[in-house]
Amino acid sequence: MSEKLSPWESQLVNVKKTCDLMGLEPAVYEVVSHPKAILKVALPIRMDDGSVEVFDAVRIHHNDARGPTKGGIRYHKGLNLDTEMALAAWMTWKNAVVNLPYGGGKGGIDVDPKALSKVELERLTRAYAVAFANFIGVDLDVPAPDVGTNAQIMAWLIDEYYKVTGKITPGVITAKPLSLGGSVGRTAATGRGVYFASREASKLYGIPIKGSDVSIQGYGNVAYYAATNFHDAGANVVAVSDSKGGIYDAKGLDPVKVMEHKRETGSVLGYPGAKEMGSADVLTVKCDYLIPAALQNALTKEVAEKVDCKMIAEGANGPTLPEADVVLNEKGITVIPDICANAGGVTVSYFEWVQNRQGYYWTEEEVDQRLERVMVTAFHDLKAQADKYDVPLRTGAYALAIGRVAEAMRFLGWI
């Protein structure tokens, strides 16, 4: 049963299926089914009460045939190696789909950041920077924020990295504060990219965004900016959720007011006039566009059987299990895969890296225009592959990505 597959095994199902479909030499799959490098460390941290706690940390380089590895650092309780390997691999494919000169990386710390004081969080972050200083670099591996991390944490990381290396290289970390070389437009980029990909799909599949109903699992950064972009385009955001629960209003929610309510109360629950439901219930709300924008493996086979929408745009990484994909395809539901739909964030992180290296910074309008161009091109490139092999968009996206990575590995002499 695919529900029992680990995230790493789950992504390998798609990779193997695509390699076989394309008739690629066996060496391609053999190389990409193994992370290139993994560094695991234990970080002893003195807590505010004088005690010492040890935190497990990891960083993974999946594949660097196309350039330095790129991917987030997450602070998440229960973080495990298998999931991080899968996330690193998804970054390889995502970067290749949008044609960035990167490979895939990922990593983080097994910790609940909310359980630490700000001082403890800073100590832990600086310890991570010291431990991984030789494993990251502007031409080696470029981290960014992920679940449980933010621009402040990136600032502590980069400050400690500068101290260890003796060099100021802003491009070593992206999604930094603007005052430290961050890029305008980065915060909204992932959610905006979800919208751009959906807009292109809407034209081809005849599902207008204006007047459509949209349901979103999650209400963090990605979900919020996806919601505001759909809302601004005339869609009705009928449901959203967070870890505490979901809310629904058939007449449509105001995304900005929902976020204001969440910031004031700590949850979307209790929003005036909305019906409350479970966090996962928003996945089965009747709608036109469904956006899973929480954690991986949200759409199981059982959930997919209850999904009632026309199109899914994956804001989260790996939200759909392989057997769920089969169900969705049988139901005629179009799925814009994560490795395209949520690539807006890493695309603007790439823009930040480029700006850091040039020492020249773009306007928000320039960033937005470039992001739109990348997302539009990527969607039509993967659609062309899907049409070529007569397969769903997910397989088309993997064909596009794996083909590009395989080409680079051939030129390098790896295969």
Second form
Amino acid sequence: MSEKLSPWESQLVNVKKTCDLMGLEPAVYEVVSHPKAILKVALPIRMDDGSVEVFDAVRIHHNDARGPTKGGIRYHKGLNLDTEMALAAWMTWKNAVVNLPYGGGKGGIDVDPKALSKVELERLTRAYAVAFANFIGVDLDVPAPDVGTNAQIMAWLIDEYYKVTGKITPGVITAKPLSLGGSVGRTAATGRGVYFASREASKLYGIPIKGSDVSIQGYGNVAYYAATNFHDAGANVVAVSDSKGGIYDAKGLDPVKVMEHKRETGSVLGYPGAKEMGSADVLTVKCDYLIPAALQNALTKEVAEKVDCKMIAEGANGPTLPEADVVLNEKGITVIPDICANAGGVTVSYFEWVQNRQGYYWTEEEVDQRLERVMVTAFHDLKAQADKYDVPLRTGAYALAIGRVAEAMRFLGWI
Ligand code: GLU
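Next block: the form predicted in complex with ligand GLU, after the form predicted alone:
Below is the whole assembly, all chains and molecules, this chain first.
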């Protein structure tokens, strides 16, 4: 039935279910089912061959009851408004789960960044910064990278933003290069957070990470640092993938060597000694921990029926459809939901924003200890909600987040 649900609709299913479970006043759902503000623009860009291409770009403020909106900018071909709205809302819930003083936002451009030259990418990024300069701000809306963007793109954005506003306010964008006020530990933070959340769950559910088999969908930033953290904790990373395909080795892959291979050849495929499979096949190999760390809607009902793991830690945003959640629950598979599992990235983004505002920078050790504390607290907070209502961890996480956002909205007089 829900197979045709869009990401925004899937997100709403979880929100509605949780609002009903908590017996919240209907106004809560009414407010959060309408993004607060959406700015959509068309960016005409001069390409290297002299032609002009027009790119659709958007930035969304979903809810700012708890603070400035915060969330990444995604560059992805086929990106649409519905997915962006879902991604913005997931940021509202994620930021509330880890108790950051932020609302949720997201932005993006419908573009395949790999199809552009470096100069075209820079021109497009600078055009985005100019178009959205009045819609973002250190106390308004704070972008960061997401799928298809990185620290270099943040650097071009901030350079253009400084020129437009005439002020050097590094806290307006996070996950910047270190030399522009970035925070140590930011690049590795999302994958590290996936590990911290999994480690807490592993103790409660009795699935030791040491000696476990881990399968990871994706091999971008989140997947890579999840892989190295699990590997360093004594797990066997048996499978990883990218958009071209997946690789499997029952004896365990070396995450660093796989990344070197991917950098050299453009794909994880062809890694010596590994068996090759389809990109989605890594989701259904037998393992203890499954980490979907690619895109939304990876786990449909059909895929969930074939999943053969004990625990899922969601590195991606929205990888599991509601219909798949039902199947996973029936199979007794614990899911650490995205809005907790992948919150390490935005948590260190928050640390970067705090450091930028103070002009005082922390050590890697300080960042790591604070990240660990935030992730551990968030996991136990949401587990307490799951226990209180006798529901899976995802619903517990939504209860924690929606409860916090609703409280802020009540004080503000919105509901
Ligand atoms: N794009 C990341 C996410 O989905 C990070 C956002 C941020 O650092 O603001 O959580």
